[in-house]
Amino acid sequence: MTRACWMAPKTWLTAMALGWLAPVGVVAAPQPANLDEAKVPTYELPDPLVDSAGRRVADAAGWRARRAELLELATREMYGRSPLGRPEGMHFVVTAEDPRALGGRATRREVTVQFGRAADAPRMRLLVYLPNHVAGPRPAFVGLNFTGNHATTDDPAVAVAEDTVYPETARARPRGKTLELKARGSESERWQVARVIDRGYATATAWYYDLCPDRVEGMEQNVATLAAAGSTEGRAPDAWGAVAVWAWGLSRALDYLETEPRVDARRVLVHGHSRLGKAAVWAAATDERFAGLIANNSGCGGAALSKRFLGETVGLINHRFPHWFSRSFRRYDDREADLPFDQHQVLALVAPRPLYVASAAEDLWADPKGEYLALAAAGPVYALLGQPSLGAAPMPPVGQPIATTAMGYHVRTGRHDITAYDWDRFLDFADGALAR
């Protein structure tokens, strides 16, 4: 059967020139996106509590074995194998500190995480805010940002990302204008730093380009130089992709937070939006030191079920962003029914730690219903481990969050974004989840 063309020829060639698609010659276009709930195919979700031999998991010990099985499956078939742990010689250098930031409400610290002893080793710049009005080690949020640490806050003292190191960064600035003029504070609404600080939480972030620039050739730059895993098209089928590199970086941020006496490293929630929500999902799945996960509008490869074939699909995501996942994941392009797992099982890897998924009503590309159904389908694992799941509750209406101390969900009005409304829900959930 001839598949419908997803892009017009001119757009397709432009996408290849911009690095959205792998330059591998003429390839079949993926099927066009389905945004109609009535056209969702019949699908069957594999049970997270039935192992590969068909045995049902009956207790926590059995879940540990099943968890290892699912982790290996998702690693091999989707996210790819991370060739690195904590690099030898990794160290932290505090480059700036202000104990009276945000009008005295917080201590701001900028830290370079150097991934080796050499001065020219790859590094990640971490921005940390610590609340001043509460004593003792504080719980924290950590996540990656899209356009540099200076974009997450209006604080004028935060160092601007070094655009000379990453020329022509994707969407960071229009040609001919400086990164600082374009991006200073441009994502502050998405981060709500003062709101988080006032609620008694620390917050930390790093620019995802520090780890792996979000382009096809990025798989051979920055952190990838430590591993020599190969180019986007030259990797082994199960070698890591950019999402796994970004997840690895979140773990290295946690390494630093473990050294910070004003942070309770046992209560650090990893969070992310969109593609960085996908990275947060994988970070929480692979690193059990994270206290829990918040995934916002993370869609395909994040919290949404792939088998529903609604919004962004496996075929579409692999064609647009061939560097994000392992090459082995491409065998499921337009063949989601053949996937031996789905994202509810990846979310289940977070259990019994707190897990919150957030959607936006107009963000059909991320499939809000698929995100909720994946969360609900992870619930039996939480129940097995003695944590309150969402049970058989239907997807809640827009603007009516549901939550236990272990699982939560909301769908708000609006589009693909993070808003103050979302952060209020995340903070409310964290208050209950991290107090248990």
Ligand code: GTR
The other form holds:
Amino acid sequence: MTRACWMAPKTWLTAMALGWLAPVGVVAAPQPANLDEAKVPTYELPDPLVDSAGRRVADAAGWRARRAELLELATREMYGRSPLGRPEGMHFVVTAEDPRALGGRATRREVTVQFGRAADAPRMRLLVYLPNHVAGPRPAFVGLNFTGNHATTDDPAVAVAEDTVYPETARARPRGKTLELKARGSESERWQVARVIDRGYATATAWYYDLCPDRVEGMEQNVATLAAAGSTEGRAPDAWGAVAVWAWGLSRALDYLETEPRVDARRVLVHGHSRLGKAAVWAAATDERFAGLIANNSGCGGAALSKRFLGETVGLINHRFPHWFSRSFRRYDDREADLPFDQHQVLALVAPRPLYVASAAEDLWADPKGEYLALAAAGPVYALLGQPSLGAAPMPPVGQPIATTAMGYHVRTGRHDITAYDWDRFLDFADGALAR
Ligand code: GTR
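Having seen the form predicted on its own, I'd like the form predicted together with beta-D-galactopyranuronic acid now, please.
Okay, now the whole complex, with that chain kicking things off.
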């Protein structure tokens, strides 16, 4: 399973479509993925503005009640309940600071968020850059990264944590310096720190493994040790999965940013790519302190509609990543029609806050069209709350972003990734959405 994660994306797509990668000895293999738009089944999307008793939501107060109902549904049936809030004794330790980072353009701070009083409590290491050329509290982006903070920037001073280097493959590769040096900056294209700083935004990130290692045993490690919610298979059906643990960590990052005078904590956008896009979606849905959401190529369990059964499906995701969602979500494996909600309603939980969804044309696994349709179907909630939605606009062509000050979307050329093109769109959207 792990080895498969490092296949070339094309091989992945073919393998998944043909159903080759089902692990043996687990439950029956899910149906292979469909990548053909013509084979999307007929489906019905539940209306976010009609409650479980069939009553139509008429105003903002009515939406609060409906929102609570939808949040409970998505919690119980999909992401699972978080057993933790802000941990007792949580504190922040600044481990490094440089007021002249990135050639003087930024202040870099490395902060350990200690999830308890004890020095050996589980922790998350946060890397923060604050722009120097603009005064006053700045809006910010916060998101988790895949391979360690040092991978998100070429800045040579960022600490390389021993355990952050391609952990799943490190066993098969020589450990040590060469690997670390190779990893430094290896995701800098995806983070565009200088670009973000130059536009006047602060940016913060942490490595997602600090919160919950991305493997079945991860559900009993790190943050999970604070909660004793159970192992991947031993959890209560509605107990949290890894995506919810990662989302919880994003809220803790925001706790830190609330203490930073150079950040405007009321203007922090949470963002994420792929599985970390799913985590960002859930963080924005559950924590209304986030000013908005940017979900990049987040696919199944993120922005994409499950009921389209195109690309990654509920059955495939639960089969390959049994720790990501609650155990209760498995009852919808290959039964997407039975889902009492869909991802447009999870996105609607972000309303009226700014919401941007981004897709990549070749990333069929994440179902670009399903991502757009979910965003569009959240629109009526935005409209009800007095925000400009995308209305009935059809999915825009590749390379032609559409946005209002509340909702935005683009599909770019190319593969599953985050690029400078994506960041330019996110920054343009943030300028409009967070303007004061
Ligand atoms: C894939 C997974 C997707 C997406 C992606 C990623 O293997 O099927 O849901 O999360 O990984 O995170 O890059």
